[in-house]
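As structure tokens, one chain now follows by itself in the form predicted on its own.
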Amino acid sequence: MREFSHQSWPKSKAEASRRQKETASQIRLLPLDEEPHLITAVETVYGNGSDVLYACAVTMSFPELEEVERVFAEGPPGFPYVPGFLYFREGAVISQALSNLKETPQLVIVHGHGTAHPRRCGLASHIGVVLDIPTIGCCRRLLTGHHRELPPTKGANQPIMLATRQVGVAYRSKENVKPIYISPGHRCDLPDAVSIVQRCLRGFRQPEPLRLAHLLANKLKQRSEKKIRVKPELAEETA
């Protein structure tokens, strides 16, 4: 896995956007060369007044999804919040999280967009590019594009469109719950991309790898800006 630590974050929007188009001019849209046996996810959350961000990459095995590892990192955001950029805002931090791991992952689960993107070049495809590995990307909000509406049974999807050409899958993870949003990232193709996060379905609404790196993510949080208040007595006898 390539070390993308080190890299140079944008200062603007343009220099954002001419970074993007670079990106998505590396992007590789193709079947997976072979199945992976560890996939890991990663999620963010922003701390009280979205001044500090909290990621968990967790790695787990596939297709049993036996926790393998689990890191954390931490620290400011890295660009202001403009939708459709949403790399350069939180990509310092996923980036240190996913260095932490000791397990290289063979592909990673995002929760952001790869190719259903304005400019086709999500969250996740800029990490699979940048890291070049398989990234998938899975997000409970559809960001551009269209679709038909769903029925409300577990397994219903649509294709998203935008102008005239697919690029995800609107897919209802659970009965008569809201869908998910997958597309493929880099190095992965739309069907994979749907097959690995169906068979990563536990009965909840998100793939479990992406519903636990959101659940210790937020534990990370909350143990984080917790502030232990100690009693006037107790602090007079500890004097």
Given for the second form:
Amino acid sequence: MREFSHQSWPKSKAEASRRQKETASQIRLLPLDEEPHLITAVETVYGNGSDVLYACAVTMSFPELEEVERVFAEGPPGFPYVPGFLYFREGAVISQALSNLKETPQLVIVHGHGTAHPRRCGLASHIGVVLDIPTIGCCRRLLTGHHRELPPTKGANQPIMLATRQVGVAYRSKENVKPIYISPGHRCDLPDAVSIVQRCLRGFRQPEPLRLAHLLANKLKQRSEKKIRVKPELAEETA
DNA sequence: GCGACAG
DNA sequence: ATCTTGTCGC
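For comparison with the form predicted on its own, would you give the structure of this protein in the form predicted together with the DNA?
Everything in the complex follows now, all chains and molecules, and the chain you saw is the first one.
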């Protein structure tokens, strides 16, 4: 996939905020220009103690949802964790993982928000603009905005409102389970974002590509950190 | 000033 | 995100 164009990372929240406003002006929320055949999901997990991020990107056929490719990357965060500024923390390692893909997908689902963001430029939107690819943000928790309560039934949904604008959808992807939060990132609109995520569900809370990316990113992390765990009460005997 | 706050 | 065992429910 397209090579990541290196950027400098901001040194302050003010600078980061300014970058987001500039980037937001480049976001295009239009219907997908083609039915995707390949969908990639990318997810990052955090190392224990060590300051390392582990990213995994998984490509699946669509709508069959069979895995076709998995790639990884790891590296240091580019920014401290500050709610609203995830791109500057995870963007580099995510871009690196995506650049390892042999085949370019027609759409990328990012674990994070798209336009459901204080400056309407969440992780998914920023990744989409920088790499010029269609993206969707799919998140487990709300960062900003509000929505009415959802019935417990699968498929229930409510608009996520930011001031008077709808920036996404709270969607009950599984009965009696907390909703997921869907918002378009770039080169995709809200109806298409919701439709695609719906069609990626396979009985779990998270859409299948994201669920798999999460599992594999954690597998990479555990292999990389080679943890040796011993039950405390058995430590003496073992030692 | 206070609360809220993706990973 | 993570620290954390068993447990309740589909």
